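A single chain comes next, written as structure tokens; it is the form predicted on its own.
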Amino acid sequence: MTGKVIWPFDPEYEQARQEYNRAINAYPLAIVYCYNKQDVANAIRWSEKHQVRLRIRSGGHNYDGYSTGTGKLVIDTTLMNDIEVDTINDVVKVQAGTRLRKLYEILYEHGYAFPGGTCPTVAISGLVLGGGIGLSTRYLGLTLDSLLEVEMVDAKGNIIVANQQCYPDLFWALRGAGGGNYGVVTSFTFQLKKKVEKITLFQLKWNNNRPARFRFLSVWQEWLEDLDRRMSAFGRIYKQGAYLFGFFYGKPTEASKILEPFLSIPGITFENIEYVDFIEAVNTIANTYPKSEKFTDTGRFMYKHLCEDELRKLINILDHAPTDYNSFIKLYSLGGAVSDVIKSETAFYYRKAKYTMAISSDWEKNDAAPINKEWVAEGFKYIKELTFGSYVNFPYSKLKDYEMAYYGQYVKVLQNIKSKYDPCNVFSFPQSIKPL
């Protein structure tokens, strides 16, 4: 094995092996951080020799750690961010451990948006492979709509490029399907699509406010219906409250006309519309995110309109939460440029969605974990029946048939893929695509 390897009695093990969730508590046989794709072919080989499982590592951020496991061989790409920008073509090529703040920082000083997640420590690799939403997704649409190209290392530990020409039918499983199913990737080529120096950041916030609540989802699943695509929202809806931030790419006139239904909600006690840098408005909702936290989260796709019956179950379920602002349920919204894309040429399944929900609980101390886990595990039953399968970027263990409600019915052609280019399903963990 090459690379720089962490065996269980060295100092900086400890740290290693932690995820950012860090409810997740594993104990990996080594930790191999890759300096490039020959260590990553090694890593694979030495797994193969001695038998040892692998898991794939780019920022740590699975739910429910598949990242990592005890007694597994955890494959790093932490240290692989290498980023190259063709502004001539419009292209960029980024290595698979690469944060998405230092990727936005890079792009911005070339002039570009990216249409990446909101988080910056997550690795640009479990982002677009799983699908990808963030703040300007419905103006630049998912993450994976931007990829042109795929360098991956396989179960032999050979080096395939993928893209439309070369191995097609393992490029359309990457683009949704691609998390830790097929090899390790090592790098991703993205064809860059705006060109922006301001756009409008806006944050709206209803705390110590129950009565908005239910005035924010009526008016958020309204609101969605003929949304101005050039605005992304992300909402939260916890015991105590209400907030909705996001991105429109115009100036804060057109935005405020564009909320106004939010912004007649009474009670309204923090509002920000502001135009800003590109590169500020992201590190803004950036520094929103600890460093890690103690979680579990898990998300469903919305097609359907709900009543007002639906509407208050979901707030009661709210006024049973075990905190009064760490217990959300969150809604990400889609359309737009999302489907536009025809959904057979990506193995993103969910195109028609008309958002995302989410339900999420975090906690500090290790004795509130049962509590917050079963209050996420009840709610999550209802929200089920009200949406149409989950999104694979957020995994959920007590899921019963996770291939299903992850990829629809492109399960059994992802299960051909599997078999076709890793036959003895190398790479696998609790919730990987099986091979017939």
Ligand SMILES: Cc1cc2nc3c(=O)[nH]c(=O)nc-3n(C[C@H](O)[C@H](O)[C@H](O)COP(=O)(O)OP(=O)(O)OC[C@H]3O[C@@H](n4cnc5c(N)ncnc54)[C@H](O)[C@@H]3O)c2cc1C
Given for the second form:
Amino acid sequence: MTGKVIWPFDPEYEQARQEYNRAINAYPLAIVYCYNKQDVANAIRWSEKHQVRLRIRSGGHNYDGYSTGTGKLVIDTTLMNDIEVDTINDVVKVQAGTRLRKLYEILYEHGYAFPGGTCPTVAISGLVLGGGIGLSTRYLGLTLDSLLEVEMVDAKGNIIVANQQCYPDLFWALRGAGGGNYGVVTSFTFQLKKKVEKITLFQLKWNNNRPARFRFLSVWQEWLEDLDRRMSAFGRIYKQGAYLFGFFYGKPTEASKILEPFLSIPGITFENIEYVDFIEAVNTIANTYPKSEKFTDTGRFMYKHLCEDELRKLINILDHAPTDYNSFIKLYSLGGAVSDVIKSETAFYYRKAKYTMAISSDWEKNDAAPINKEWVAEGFKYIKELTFGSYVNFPYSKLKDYEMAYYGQYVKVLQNIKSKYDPCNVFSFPQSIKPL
Ligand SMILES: Cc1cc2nc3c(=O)[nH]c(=O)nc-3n(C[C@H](O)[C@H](O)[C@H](O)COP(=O)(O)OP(=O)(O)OC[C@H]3O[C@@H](n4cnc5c(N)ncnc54)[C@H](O)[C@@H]3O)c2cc1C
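Switch from the form predicted on its own to the form predicted in complex with the named molecule and give that structure.
Below is the whole assembly, all chains and molecules, this chain first.
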């Protein structure tokens, strides 16, 4: 085995075994920080030779800790984080362990926007292999919609380059169902779609304003119906209020007009609509994330229009939340460029959804974990009734038929591709795709 290998007796082990979600508590056999693809191949071969199961980790942000496991060999790509920008062809090659903050910053230095997610420490790998929804999504598409090529180490330790021409079935599967299932991706090549300087960042809050929540939810779903695709937004509703934030690829005066239905909800406590450098907008939202947290969270795809009774039931769930501000329902806008792409082009099944609806709760002291988890589990039962499938990047260990929930009618095709590229199920975790 090559690379930087951390064993349980090493002083770095305690830190190295941690995931972003500190509620996950696994004790891997070893963690190998790979410097290059050969280290990845060696780790895969070592695990086969020693009959040790492996897990793949890049940013370590999987909600349920599927990138680690007690007794497993964790193949970690954190140290593989080079970025090569080709400004002639508007293309970027990104190594697997690259975190989003670095990617946004380097790309912005060359004048490009990028349709990634909002958390700065999420790695490109998990994000793009499952989809990638953020505040540029309606304008520039999912993160995976910009993907041109991947380089991957397979179950035998061979290096495969997959794109539309070479291994097109694998390339298809990796775009939506790739996280941990088919091999260790070592780099991604993306088409850069947009040069950008300034955009409008908006943040609207209704704190200590419980009545605003119902209006917020009703406005949200009406508003998305014919929303200008230059605008993408995330919403959050909690026991004591609501919060909307997002990006608009245009000027603040136009943004304010589009946001009018929200601005007319009484009792706004914070309103900021400003024209800033793209990177400042990205970092303002990124800086709201902690370095780590203890949480449970899971999310689904919304297709239907909710009636008043359904909206009230959602508010009722929030009224019974264990915390005032840290237990919430999250909404991520979809549509626009996401629904332009022909559904069968990638393995991202829920392309025509209007938005995602997630339920989340975080806590500090371990003894608060059960009440938070129970609230999410109860709330999720109702959200499941309203929605149509789960976002694989917002996974949930309690899903019964998880393959169907994440991949819909694509399950059989994905299982076939799994049988072709990983017949011995080397790449497995509690919710992995099973070979046929
Ligand atoms: C605080 C926070 C904010 C988030 N914000 C957003 C958001 O704005 N938009 C959004 O869409 N999602 C968001 N997510 C979800 C995020 O996209 C997923 O958690 C994503 O899978 C994390 O990727 P990772 O590489 O950091 O995590 P990891 O835990 O390292 O990996 C996630 C999954 O991908 C697999 N994997 C990792 N690296 C590789 C690789 N190189 N090759 C093959 N498989 C690999 C792992 O085995 C695991 O199954 C957020 C998550 C958190 C915790």
